[in-house]
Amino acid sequence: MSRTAAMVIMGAFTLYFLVPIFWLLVSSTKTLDNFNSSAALWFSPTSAQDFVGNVGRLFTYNDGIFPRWMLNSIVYATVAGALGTILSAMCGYALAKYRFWGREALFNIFLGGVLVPATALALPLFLIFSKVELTDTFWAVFLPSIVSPFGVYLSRIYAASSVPDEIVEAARIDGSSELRTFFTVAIRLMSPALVTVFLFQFVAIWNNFFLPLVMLRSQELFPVTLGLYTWNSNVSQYPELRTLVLVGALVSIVPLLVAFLSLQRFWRSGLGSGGLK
């Protein structure tokens, strides 16, 4: 394939991904009347003030339920992502550094978990959580979110190659406990991979929709994805919700952009190292 053909294909795919985002940006700057009457991919003369008005209505509609949804998503994604990363690192480190019966079989089970779609687990999880009366609670979304088979896989690969056995043995000889060795030595050497695991986990939890849909009934517990879905389902009855859904969708991607831009240096190095090793 020539360089020109490659550039054309990349340009086409770039447009394919960027045009919907540009449409969302333009649409969020319009009132409902302008949305139905003006050009779909260009701004109206009053876009700036209309955008400010739309954002103001978004954050005050229904007693400010949208900021609550954003806060829920931030808590779900950040806390569960961080805890899931630590657990993945511990599992991956144990699989890489300890010799025990059934180690490879256990690792293969984790690998199999990567192939299972999250939607296939939603109904069994709902039945389990309903048995212990945890449905429609914070824990119904939080607890399943801390499990990451891909994180365990990447942590094991990275721990096997980046944490020398000699360092672990030296720490043991100096009297360091296994837990202290992990948190003071291994986790520092594994940090590029752990940032990558956290970022993947953060994005997966943030975009999670089906599990909250199955588990939650109270609007106060909704993440932003499920909240916007409920608004969008009522657009036929309340047309003014259309602009709120569009502005809400635009605002909801801001934390993802911040996470990617602030962690991209670690993410790229960790993913590249994991791919090579």
Second form
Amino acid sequence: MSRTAAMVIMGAFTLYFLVPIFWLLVSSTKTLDNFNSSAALWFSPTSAQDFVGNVGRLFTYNDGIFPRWMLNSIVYATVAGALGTILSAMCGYALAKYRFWGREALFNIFLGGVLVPATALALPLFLIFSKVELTDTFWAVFLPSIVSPFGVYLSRIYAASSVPDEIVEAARIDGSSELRTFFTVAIRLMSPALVTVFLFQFVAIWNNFFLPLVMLRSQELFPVTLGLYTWNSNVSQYPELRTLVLVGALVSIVPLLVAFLSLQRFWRSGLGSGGLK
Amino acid sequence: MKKSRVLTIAAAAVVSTIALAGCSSGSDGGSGSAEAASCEPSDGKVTLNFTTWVPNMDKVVALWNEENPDIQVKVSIVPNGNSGTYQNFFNQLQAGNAPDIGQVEYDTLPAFRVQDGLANIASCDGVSDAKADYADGLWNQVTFGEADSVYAIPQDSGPMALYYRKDLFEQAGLDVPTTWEQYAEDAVKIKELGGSITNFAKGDVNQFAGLVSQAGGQWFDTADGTWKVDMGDEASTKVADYWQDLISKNLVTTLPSFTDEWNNAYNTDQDWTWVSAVWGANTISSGAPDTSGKWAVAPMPQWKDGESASAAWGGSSNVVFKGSEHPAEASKFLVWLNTSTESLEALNKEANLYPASTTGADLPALTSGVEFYGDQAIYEDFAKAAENIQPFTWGPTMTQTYSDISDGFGAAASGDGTLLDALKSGQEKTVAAMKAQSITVE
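Which structure goes with the form predicted together with its partner chain, now that we have seen the form predicted alone?
Below, the chain from earlier opens the complete complex, with every other chain and molecule after it.
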């Protein structure tokens, strides 16, 4: 294919992906009146001040429930994401570096877990959490979020190729305990993969919607996805919520952008370093 | 209330799965719940959980909490019923941790009744007295016609009327249609002027059910203990043929309702009328802001000249779920919430609800003129419509029924099949769905 054709196709797809985001950006700078009556893909003369007004209302509506949702999402995504990454790393490392009975079977079970959609697990989880009276608590969303079969899979593959047995042996000879070897040596060698696992976990938890929908009923525990959905489900009867949903959606992608941009450096160096060996 | 199709279908799928699961475990509790259990007040301080999607309900409840230190109500505001909350209620009932009080729309009450999820609060203090505050048709929705039974306290209602563009009708020299025949004639004239008389919302079966009930149709009947389903009765056929004719002749637009295109059609003078419920007033004023002052409200067109039949679209009630340990306190709170002037005023102000209680119709906010509607006191017109709502029984699987019929309506709107076909297939699927839930259908 010629270079021009490739560029045209790529350009078309870039546009295709960017237009909705642009629309969201434009829409969130409009009052409800302007939203319905002005051009969908361009700013109105009062956009700047309307945007400020919209954001102001977003953060104060209903006694500031939106910042609370953002905070919840950030806590769920970073804490559960980090914990999930550590657990995945330990598990993957163990599967890669230790020989024990049933290792492959265990790994295949984890691999099978990758195929089970989280949505399918939400209802059984709800019934289990009901039994132990943990529904509608922070733990109901937090605990299931630290599990990541895909993270285990990636960690094992990466540990097998990037943590040489010789280094582990050397550490043992120097008298390092297994845990210490893992936390001081292995984890550093595995860090590029772990950044990837963390990013995947972070995004998955940030976007998680069905599990909180099933588990939670207290608004103060909602992640931002569920909160915005709650508002959006009432737009037909309470149209003034529409601008809040739009601005809220825009604001809610900011932490994702921050996470990606700040971790991108590690991620890229990791992908590159794999090929140097 | 508006529902997104995809979610409706997903919800239907999940609800039916759970319903199937519920049959086996629910059978032990399924007997004899018709007689009212005794309703003894609990000792000491009580906290009630109240799950709803009505925005600002917490502010209304705060008024109660202040005055009733012994009966505190904790409000959870969640997505609306068809967006997942009904499913959650079913899950929670199954798991035995349902809230004490929930918000349930009238059309979904039978689904909860069939699953034996509602507490009968008829014998609780104040509940039977509350009957006097409601129109008979509405009260019947929460008793299902069973003797000594009350399963919910009505909260808001959706009497229907005709919203129309007064200015456009005047310019065109047309009178406001008082009969459906005249409405169809006007549709032709409006088409010649480049507009459309209205939009037939292909996804909104709720509105259509309202139109059928106005014509005297009954899709469901459970009078003698078993369910009967009839979506092809004379009234349904008449209404379906009527709208099919308008669609086939391209006299109406067929945009999905509550979308931006739909708002736009009203905002740009494309669509001239909307047969809708009282809450639609807010929908038009915010969706079509450029038409401010040009709208008016008239009674629904009639099938026979001189009649004044109306119907309801939407509206919801508050139920006490089975398993609540405090039905007496919950009922006391619900009677206050839905019949006291203090609460109704707050509900109207904070959440824009049109009260189901007849006492609520006298609120100052509901008797004054509305600027968007040319200072017409539209809520007084809706209050009149509310008195003429025709009784209508909802089925136990409405979520599924809506999505089944709406599939057929979508096809009919794009010229594939007719509305009547959609109703017929909706009926078959509904009967099948009910049988799958072990509901006796005749």
